[in-house]
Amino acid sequence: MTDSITDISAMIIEKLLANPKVPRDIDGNSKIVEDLAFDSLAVMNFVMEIEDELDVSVPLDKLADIRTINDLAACLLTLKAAQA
């Protein structure tokens, strides 16, 4: 389910269109901030929900440079084959 940015992605969009405050018309370049409105607790919540659903850390560091949703698939993908 989880090998590549295309599946991580698609695993994001579904966790994030559970809740009923996010556009229904977001993707992979959705950008986290400003096209789902999510302030800074928003986004640390809602990557901690995907830290503990693929098991995996993503430091802080790399955090500030996600702007969108394939982009923080893609640093949870590196993350995880960092692990393997």
Contents of the next structure:
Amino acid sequence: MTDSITDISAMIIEKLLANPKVPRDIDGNSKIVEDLAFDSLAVMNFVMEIEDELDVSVPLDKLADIRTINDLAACLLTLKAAQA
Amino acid sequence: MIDIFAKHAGLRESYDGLTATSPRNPFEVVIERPVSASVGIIEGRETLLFGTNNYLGLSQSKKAIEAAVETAETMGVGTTGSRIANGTFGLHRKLETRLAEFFRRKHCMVFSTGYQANLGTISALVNKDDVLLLDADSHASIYDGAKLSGAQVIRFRHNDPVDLEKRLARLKDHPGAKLIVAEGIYSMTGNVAPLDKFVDIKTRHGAYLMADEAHSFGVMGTHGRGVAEVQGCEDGIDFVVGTFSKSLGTVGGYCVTDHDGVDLMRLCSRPYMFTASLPPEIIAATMAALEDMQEHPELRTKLQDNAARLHAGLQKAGLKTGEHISPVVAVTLETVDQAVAFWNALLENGVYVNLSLPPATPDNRPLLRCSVMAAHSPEEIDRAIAVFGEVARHFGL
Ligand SMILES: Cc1ncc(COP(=O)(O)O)c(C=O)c1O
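Having gone through the form predicted on its own, I am curious about the other one (the form predicted together with its partner chain); can you provide its structure?
The next block holds the full complex; its first chain is the one shown before.
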């Protein structure tokens, strides 16, 4: 299920938790760079995994405005809607 | 007052951490002078150079040196102006004609560096209404060109035609122009791109394809026209970009193409227009080096043999290298501390390679990046392999 921000956030968190280096207590409001200690390259690479899952491409300029996992979920939802 | 440098705190921390443990600063190595193409004086010692990108050894080309000296004496040392004002000499035009002939293309534009060639080409070709599809491991100059262009940027997985195609399919209703950008040989890993597969895809999806052959120009292909020549797909590459700073041993960049539309690029490519053109002695040396390259195809054979020798030797020594045999041979290590210690030990034992650290490397691991030259003797290569092997054993790798 990937048709609401909550669903997409949950999917992102599940993917993130597959990486043992990611803190266990993350939620939709966790900040990707600050709380997860991702650098810009790590963010771009992680987004690629999510893109496959949802069959969308996220243009790099969109990433600049994303701070939290929920921001990313909202962005993905918009892109997916625009594509449908 | 807000500290203007506060944003560098993270960088400062990594930098201080790195320089605290390393006996020397890896970013401040000084080659006091080159003794030959393959040997330089570093810290007072003769050191084998395995990290210079000087693939054909032409930075020391006699012909190029003589051309530079003679031209400096007759024309002076600079143009003091932009290509579109007072900075185009007869020599600039001549070099553009020679390069267009070399690549069998209609047009050539010469830029002041390879970095600017990417910036200037990408930013002139696409704008905010268009889409750029970049290989994820693209060079910084490609990413910067993308930013300057204002186009939408979509990354595809490194060297992955299937991923590229998937992303193009998602864009099928996008009204803008689509430009795919890939490199011939990737500078950090030596990976060779499947340009022939990209050509097939771009044709089916109505996109354009630009290839940056910075590390493959003069290096790959029977005539040295790069990976596209090897793969027999030159006709499908719309724009070829590259640099003089590697195989030709000088400085400067170019873009060649058959598209007539590029004549106006000279009037809208800001990195081409708003900077001084290359000095005449550099243009003359570049032309001479190009002739040298064309007259000595055996340099390329020697380079390939040397690349295979280093690649096989390092693998035999138990080190982790990439799978492609190309003049860039990168040894992957696991941690930055390990890489820094290894790199220092190599230098102390007379071998200079490039220390490449994340995030400038793919998948977050450090690399000891070696570049091979035609000018290396088999003995020099064996010596470098032996030192790599000893250091690896010393560190228990
Ligand atoms: C792939 C690639 N493109 C472009 C450049 C830039 O070339 P130049 O050193 O001539 O600015 C480099 C080298 O630094 C490179 O590796």
